[in-house]
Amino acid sequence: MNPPVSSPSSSASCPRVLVLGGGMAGLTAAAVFARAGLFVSLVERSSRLGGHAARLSCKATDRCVHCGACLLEPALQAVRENPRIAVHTGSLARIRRAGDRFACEIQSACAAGGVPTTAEAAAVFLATGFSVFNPARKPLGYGVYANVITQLELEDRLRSAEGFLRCFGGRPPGRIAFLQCVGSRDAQIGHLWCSTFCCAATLRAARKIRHRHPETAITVFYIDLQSVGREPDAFLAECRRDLRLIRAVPGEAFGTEDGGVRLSWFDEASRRSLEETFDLVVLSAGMEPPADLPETAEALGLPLDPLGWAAEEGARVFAAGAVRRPMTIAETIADSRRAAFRLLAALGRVQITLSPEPAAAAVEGLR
């Protein structure tokens, strides 16, 4: 049973904290933060709350597949509903150290000229989670050929059964190619981390599609996969059933006449190089740390790591999430409490105890 929240007398009894970043990771830790009997001020950058989860679809099949995808409206509505947490989408804060709190103006990032929201916090909470790897600085098509598409914006064709045949004129693709660690796993552009969400990702969507269109021939393309769900070596069986897997990477594509893409890679046990024409290429982008990062992170006082992430802790600064490094969404949802219990404690709070949200407590299903 949650604790009951009391009025406080005093801003001192009942700090303030800033969450910066209103996806997976700052959803979770204002919930955390509210229920403890914090007050919050929530900023998001873009019009709505939900980051890059926002944009995930279902990849239940006949069953569910702990994808994950269902639990941004649980933590959606736990933050809507306390009214602890003040909300500030589309906007932009100003954050300036004064000893041990900070003070800061959250402006709206469309109404120029207009008067600031000025908070005071106790603690600053970072969770703006990651950037995308942009795929055209690659020879594979993405901007250059329509039938070239990330994975994001696969998912979000497959929110919906008819918007996905939509965009084949009614039919699905024949051939659906995915390429997986494209901007990860990359020492050419210095990217040496492996992006965690890609291979779950990549397959579950796979599958879905196959389980739609059973006549859709589906390949996928990968360095390693990494293991997926409680029963990874199960599962792993179920998409060779499926699915077409080679370990290999195709390095270019090419437009042919009929509307298609070409794509062609080494093929090991065979010494040869070999090409094949697919309806629909897919590029799992990776992760890559925010553009922004170095100057938030510097304002704040919050290291970074050598690779460019945040560090977890500054002074009364805590990060949580993918702006740490590349996680799934079951990662950073344990490492999003993770982190403002260790807030709390740092405001002297520890004396709480909370049971989990639904939205935590569904995390065990994904492992």
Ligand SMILES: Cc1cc2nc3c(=O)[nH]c(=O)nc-3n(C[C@H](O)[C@H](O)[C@H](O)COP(=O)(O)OP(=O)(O)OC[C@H]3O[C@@H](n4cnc5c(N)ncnc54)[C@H](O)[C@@H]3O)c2cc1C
Given for the second form:
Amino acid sequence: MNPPVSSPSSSASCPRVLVLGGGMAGLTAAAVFARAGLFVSLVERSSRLGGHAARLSCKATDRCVHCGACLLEPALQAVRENPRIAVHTGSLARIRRAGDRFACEIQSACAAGGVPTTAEAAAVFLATGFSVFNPARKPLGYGVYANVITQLELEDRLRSAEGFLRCFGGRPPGRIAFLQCVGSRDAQIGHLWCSTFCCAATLRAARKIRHRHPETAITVFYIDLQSVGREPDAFLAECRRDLRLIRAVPGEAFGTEDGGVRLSWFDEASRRSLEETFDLVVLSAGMEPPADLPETAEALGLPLDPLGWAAEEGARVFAAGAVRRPMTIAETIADSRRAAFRLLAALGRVQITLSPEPAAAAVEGLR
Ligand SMILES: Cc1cc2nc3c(=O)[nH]c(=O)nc-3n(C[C@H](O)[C@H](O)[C@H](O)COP(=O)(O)OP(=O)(O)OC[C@H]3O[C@@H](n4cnc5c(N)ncnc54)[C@H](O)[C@@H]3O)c2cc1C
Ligand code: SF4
Ligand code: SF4
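Mind sharing the form predicted in complex with this ligand? What's above is the form predicted on its own.
Every component of the complex follows; first up is the chain already shown.
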């Protein structure tokens, strides 16, 4: 006997779409599908929606710096308020293709998961996002020294001013170093891509810390400064006034007796090796395809690209967001909307006329 179906029922005229992943990409697509009259099963592995964006802090100083983190709340709201979207957090989906349909079993991810929910889907939307590169694979002291952390771990601390200071005994750290491109643009490990978010995220975080604690000195070690936002020249000029920006790649980190972390690097100008000690080292660990993506993609019949990211489209399977390649939040939203409309077109729900600029695709018939 089949387990009970607990999601709202769907019919041939109102098909169901299975959305895997409840980050910005999955939330955006789920809202588009529901507005178009479809039923949606949104399956999120972790216990809460939002994906990585839910861990980001607001970087406003005396003004908004357009980091995009607050785009999450309206996306969550649109999903929470929609009766056509059945949200399954803390859950995983087992999917079996049956002709041009998908039989899905949605099961709680915890050991004593209970009875699975079954649903039949006309299409699958893959929005399972990215993993953060584990910097323990580099000799940068991560996992060895407590004051070597990732940018995502810094975000956790920056979400509250007290949380940040608590990590340093109530006083702001005197000297912080940010190391860019950790696990990105690195041919040694086959990560040839730029992760796109991390230069801007670093500079905004560094300026936020300086705004709160002007006595803290911040150095950013970089290869190139990429994708730094809407007005790059003005923003970079502000950063150069406020931060020390050094084009160099420190290769190793060593703990010092007084609890600091010593970095050394080659200085192009003087042709000498330099070194300096910092109270906190923040590693801009980039994005990589999640380890379980090959298995998920194979189950869905979706190809991967040569670098291991998901292809855009398979048979009734559509992928969007950072599961396809590194993307910022704004890019993820745009990518997810485009892919959602392609899925609606494949189901005959809309007609899409592509203009020369894909972002300006004219969409007709969306209810
Ligand atoms: C430190 C850091 C700082 C950043 N700062 C910025 C910034 O300032 N501005 C900006 O624009 N972008 C920033 N980004 C990038 C931003 O986080 C991404 O653009 C965005 O999160 C991509 O959304 P996504 O939905 O594609 O992926 P994710 O956020 O990774 O969401 C994917 C979701 O899918 C779930 N999932 C995974 N596998 C499964 C499965 N098998 N079944 C069900 N669910 C699954 C995950 O739990 C997750 O909730 C930052 C990223 C990091 C790491
Ligand atoms: S875009 Fe970023 S900096 Fe601006 S208000 Fe939103 S969260 Fe804050
Ligand atoms: S955005 Fe900057 S730090 Fe991130 S991979 Fe690209 S160049 Fe490196």
